[in-house]
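Coming up is one lone chain in structure tokens, specifically the form predicted alone.
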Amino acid sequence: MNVLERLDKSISLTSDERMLFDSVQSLAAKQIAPRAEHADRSCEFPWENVRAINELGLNAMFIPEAYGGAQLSYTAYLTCVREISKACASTGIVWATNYHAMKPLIDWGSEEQKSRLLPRIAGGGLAALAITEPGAGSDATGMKTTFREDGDEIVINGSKTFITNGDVADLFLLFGKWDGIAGAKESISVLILEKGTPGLSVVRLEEKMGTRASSTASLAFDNCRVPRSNLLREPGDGLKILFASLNKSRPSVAAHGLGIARAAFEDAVNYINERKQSGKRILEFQGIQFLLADLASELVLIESWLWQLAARVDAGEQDFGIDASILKYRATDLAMRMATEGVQLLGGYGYCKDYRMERLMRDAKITQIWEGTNQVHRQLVGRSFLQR
């Protein structure tokens, strides 16, 4: 048993969660991974994978039982993100986005909202998180989408871009600015928008470098009307909801990146154990052993931090924003480095589509960008040491 296998065995899971983890590993290896190349080439949304995930009831693992779920630990959720993303990064994004978008509803929604909306997701529905706009990326305070109160309804006008699941989602967690509240921060509010709402349209789908089977949409809102009962908390509560939610989605992004890193590492190790140069296996050269040792040690340390942070979240800790930023940027930087080194270790084959390494390299890049660029996370971590 190598050090990574021992690390997996040490993850704190209940017996039921361990059984689910084993089932997800099997699903990922036998069904999801074999479809990944076709999905990447065709850019087809991975509906077969979504159906297979729903057959295991994975959406239910983060939904409380009162709303149709079968809630398990945050740690168990992250193990599933990593395994699915290791098999197919696109499918990993599609599924993890359900959590990213719906966790704020679970944490901040009213009983009426949760009873009405969450069973759709627990039953296998898809969700989208709509924050980014053409002129507002990492700085969400620059968003222009507006919410205007009109009797018992809220009228939405504006646009969003780079929205994962934007063309297929059943529910959207939508951020905008409340008309009548002054201040770029103070006016941010959040509501649930339902599929099929008149005035909601998909403007375009992006053609991307990587995660090509995960749909990324630009959306427009033209006098969309939703009941005021779909507003999360009160007008102006959006920013605190956003920050609290991102702290829990960023470890999920880290798990996604670590799934890609694991895939690249395992593929590289398998290749250099077989490939020979000058009569020796590539892994027998000392320089390659040193490189592999550095990659393995970084992977073990960052994954250990992931499981430590997950345990703290499961224990009810709330103040872990900086810890999540450290994890997010280190894990996703490693994903990019691991895939890049993997291409180099495979040589010419790493550059060709006959092996998945070049896809892993393309898939890894977005993890350094979404959920806050890694430059922003470094700034957050560095700024936390300013003496007041």
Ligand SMILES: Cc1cc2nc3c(=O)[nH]c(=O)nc-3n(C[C@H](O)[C@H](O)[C@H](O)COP(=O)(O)OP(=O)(O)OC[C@H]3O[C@@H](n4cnc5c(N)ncnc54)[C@H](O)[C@@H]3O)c2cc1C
Given for the second form:
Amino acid sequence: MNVLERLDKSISLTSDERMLFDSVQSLAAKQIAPRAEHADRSCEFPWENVRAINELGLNAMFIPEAYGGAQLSYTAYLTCVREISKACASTGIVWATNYHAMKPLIDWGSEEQKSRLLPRIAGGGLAALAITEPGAGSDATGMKTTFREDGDEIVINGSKTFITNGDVADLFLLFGKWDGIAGAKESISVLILEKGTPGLSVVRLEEKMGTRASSTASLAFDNCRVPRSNLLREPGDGLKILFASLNKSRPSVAAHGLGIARAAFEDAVNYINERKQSGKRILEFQGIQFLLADLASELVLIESWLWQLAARVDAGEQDFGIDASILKYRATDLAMRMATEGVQLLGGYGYCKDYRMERLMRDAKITQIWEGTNQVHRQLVGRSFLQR
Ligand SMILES: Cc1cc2nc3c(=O)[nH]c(=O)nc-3n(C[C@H](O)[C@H](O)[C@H](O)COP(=O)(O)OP(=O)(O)OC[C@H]3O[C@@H](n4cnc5c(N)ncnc54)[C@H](O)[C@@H]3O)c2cc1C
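Go ahead and give the structure of the form predicted together with this ligand, now that the form predicted alone is out.
First the chain shown before, then all remaining chains and molecules of the complex.
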């Protein structure tokens, strides 16, 4: 058993969770990974993978039983994100986005909202998290989408850009500013928008460098009306919900990046064990051994931080924003480095599409950009040491 296999064995899972992890590993290797190349080339949304994931009932694992789910630990959820993303980064982010978008509803929604809306996702629906706008990226407080109260309805006007699952989602967790509350931060509010609402349109789908089979949509809201009962908490509660929710989605984005890193590492190790030059296997050269040692140790240490943080979240800890930022930028920087070194280790073959390393390098890049760019996370971590 190598050090990574030992690390996997040490993840704290119940016997049910371990069985599920084994099923997800098998699904990922036998069905999802073989479809990944076609999905990347064709940019076709991975519906077959979504169906296969739903046959295992995976959405249910992050939704409480009272709302149609069969909730397992956060640790178990993260193991599944990593395994699915290792097989196909597009499918990984499609599925993880369901969690990112619905966790705020689970944590902050009313009983009525959760009973009405969550069973759709538990049963296999797709969700989207809509924050970013053309003029509001790293600084979400610059968003311009407005929510105006009109009797017992809320009228939405504005737009969002770069929304994962934006063209296929059944439910959208949508952030905007409450008309009538002053202040860029104070006015931010959040509601659930349902698929098919009149006035909601998809205006553009991005053609991307990587994660090409996941859809990334620009949305427009033209006098969309949603019932007031779809508002989460009170007008103006959006920013605190946003911050609390991002803390839980950032380890998930880290697990996505670590899935890509694992795939790149395993492919590189297999290749340099086989490929010979100057009469030796590439891994027999000492310079390559040093490089591999550095990559393996970073992978082990960052994954260990992932599982440690996941266990703390499972134990009920709430104050882990900076810990999640450290994890997010180190895991995703490693994904990019691992894939780049992987291409280098495969030589010219790494640069060509016959091997998936080329795709992994393109897939890895976005992980450093979304869910808070890595510069922003470094700023948050550095700033946390400023003395008053
Ligand atoms: C494929 C894809 C999927 C996405 N999915 C979603 C989604 O589902 N939902 C959603 O809401 N959004 C989504 N996003 C948006 C993503 O979160 C943003 O792209 C990201 O937050 C960065 O915003 P921006 O692109 O406007 O860059 P900008 O904020 O304009 O940043 C440009 C550059 O400036 C740097 N910068 C900005 N501020 C600072 C600072 N304070 N200090 C140092 N450097 C800084 C950034 O790090 C970056 O390098 C997605 C984006 C992509 C490309």
